[in-house]
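Presented below, as structure tokens, is a lone chain in the form predicted alone.
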Amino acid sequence: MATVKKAGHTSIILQFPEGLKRNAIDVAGDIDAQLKDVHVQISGEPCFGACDLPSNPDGLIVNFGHYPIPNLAHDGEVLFIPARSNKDPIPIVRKVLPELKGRVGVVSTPQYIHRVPDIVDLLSDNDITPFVSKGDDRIFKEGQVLGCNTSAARAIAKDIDIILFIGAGDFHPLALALGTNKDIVIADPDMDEIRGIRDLKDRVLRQRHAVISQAKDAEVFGVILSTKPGQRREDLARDIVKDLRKAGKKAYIVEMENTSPQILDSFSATAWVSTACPRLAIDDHLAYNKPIITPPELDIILGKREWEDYIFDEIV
């Protein structure tokens, strides 16, 4: 509240990721009760991260659940309020200690990144050598990984034997496995579970091989260009169009904010290359009737990269 009062904002947009939207009305009510002269509204659009902000150039955007992306400029002032988990990760890390040895890279997401120093101390006390890196300019905290950026892990990959991921879900560990080619151990405080990612990695690679094979024979490509500032890779999209046309394909950029099977099926493209969030091609491919590939996967089709050199698409 002090930030809003000090800046003199009269308009606030509250933005929540899907898991926190159930709290949105209560939070808006609290702000309304304390700031009578401020207009408060809630963004109902999906929020995929700090790369995906609404526009409020004359007011304030409050983004819950994420840290900022340092190298990303915003349209107006943004207040980021990361969602820290109330689960203590130390017990599950203690359980995973027997599976760790040698040099271990430590990474996490905003829910647990504040506990990385404690985890590093625990590993060191148990004769394990921890490594933590800041990553590139898209990364806010040491050891932080995004679904579209594993630079904090890639920076230390040559120095480590294994990566310890503290957090929930499988997409970030999958990105780590594909981005570093290292074994990943997941310590999940939410599920109180220790698991690996090798089987999922192999299954996803088989799926991606099939999708690339489908797209290889396509003659008309749509190149998805996101309107979201943190996902907008316009130069890359233009280069892709040039490469496809040079290879004798028809290719056109299609700009959109969000994608759906209905939107893509409206076009005559027989395959798509996504320069938006990498999760679009990996997570949601079964929902689409036409193959969606990533820029590195297109390189395989065009003969610029071998399948054995497969890499995960990242926004860096």
Given for the second form:
There are 2 protein chains.
Amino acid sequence: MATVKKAGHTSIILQFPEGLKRNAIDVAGDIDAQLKDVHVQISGEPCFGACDLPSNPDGLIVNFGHYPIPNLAHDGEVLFIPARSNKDPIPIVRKVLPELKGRVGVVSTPQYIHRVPDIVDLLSDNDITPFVSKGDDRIFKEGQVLGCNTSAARAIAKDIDIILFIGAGDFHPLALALGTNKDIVIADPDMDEIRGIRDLKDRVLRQRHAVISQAKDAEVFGVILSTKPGQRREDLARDIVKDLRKAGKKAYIVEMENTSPQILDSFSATAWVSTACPRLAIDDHLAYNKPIITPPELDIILGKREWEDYIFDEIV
Amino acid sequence: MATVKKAGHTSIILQFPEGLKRNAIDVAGDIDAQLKDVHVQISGEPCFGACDLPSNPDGLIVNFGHYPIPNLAHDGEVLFIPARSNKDPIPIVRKVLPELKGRVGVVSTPQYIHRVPDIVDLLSDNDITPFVSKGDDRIFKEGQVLGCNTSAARAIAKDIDIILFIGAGDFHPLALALGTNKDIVIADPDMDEIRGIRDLKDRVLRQRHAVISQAKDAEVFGVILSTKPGQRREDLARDIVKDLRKAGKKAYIVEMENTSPQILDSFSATAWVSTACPRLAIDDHLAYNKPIITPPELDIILGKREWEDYIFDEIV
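With the form predicted alone already on screen, would you show the form predicted in complex with another copy of the chain?
Time for the whole complex; same chain goes first.
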């Protein structure tokens, strides 16, 4: 933590993703012990990514578990400490080799992305042609996928037969499946498991179809605008309001830090378009009483896009 | 809205208390119709008072339903539009006259406070001596009570026999009862009802006793610090951490915009001290799985205050 002393910060805010919050007080204790004259505070806000930084930092922010978002300016200084997994991903990638052939896109998340070079070597040694892309300016590491950005996979989609995702959970693979329309195979070192994502993808697409139908007849739309700089698409929100009004609907921007059913239900809007985190509409679908759609889904309602050309909402 | 044009604001955020949010989109429509080149947005965040303003305003904020907090600086321009009730409070005050005698403190909220002069006249005409105080620097109007500040009643407590509260709900009367230890009579024009608050006060005090006992044995304390400028008591939070550590407990400040059971449960702390809105601990008690206490309640645990000297936590 030498940088902290040198930069003369007098306060540090520590920010943890949900899974690491239970250790927060112990980590804070370790840091406190090193820094005598610095106030150490923990952020209680949800943190699902580098897009989720406190908007009004009082000093240095230390964000655990994520890489920075290169094209996102921040009004304070942030130190990102990615949480690398101790598990070795090589054994599970060895197991998945028989399912791979030809040209394979390789993507991962901060837990395992430092092992991508080893995985690329392993694939090459087994007559597989690995493709790794650096993605767009929202992406920090080659081959990195975010819940809202699959550019590192989209960039190579036309060159590859299948995407190999190395990591835990279905959150990122679902983004890849919706974002690229490619087959995905998940090599999950945490569960020591190989699996696909097609069933989940198909279920989500059926849900989206239903939600879009539900929103179609709404007369009053709320347009969600996040106050978080990393999830704030203000021009898009304003364009959406214009489009909706042109189509004869009532529409207003409603700004919020985090979204909840209580917040949305307190307004008279009967449908919502979210310009905040694209995953709000997709993943939290069942928690909400009113339909929430993404901007490309609104285009389907407004006749600017066909259902057959459905695309995943991404922040670039 | 002439001020808006003159000041050259290009965006307005409208903020409504919960009860007025259902009209938000219509009000936004009225304002939009007057202002051609100004972006009108609605804040979705909960708004329980003038302490609850968006922390990062993009332009002018129009806050409905509250008076300003005079001693609270804000980094943007705010226009407060109090929501005066259309109901006439005089009939219900006439009804309550037989229950009053001697020296009576008069307090109210923005819905009816503009009628306090009329009420004072009515009391005087009936051989009652009304007392109205301007309160401390957090109070905008003579006789105004906030959910977190009863200074306008405390200032006259030694001079009066009873407090007359004119307004709706039990939220403010509970503050008065806990803050002053005086008898309170509520004249509620909305319900056309006269009632007391003693039962609720006694129940709350029994709950507080139970919560304090529960928190007593905790080894790890989280100290809630609000990111909202109007609810942010940073020095107090830091002092509490020092006090807790001196008493051999682990303690850390956890910063948040709004508090929820989910946020608190994600940390390993087994008890919480809230330096945010004092009503969080008192009113939301049943929603939380872990005990949340106020700073004066912590003093009881630390042996710096006796239970018999229990005081209501106020922001001054």
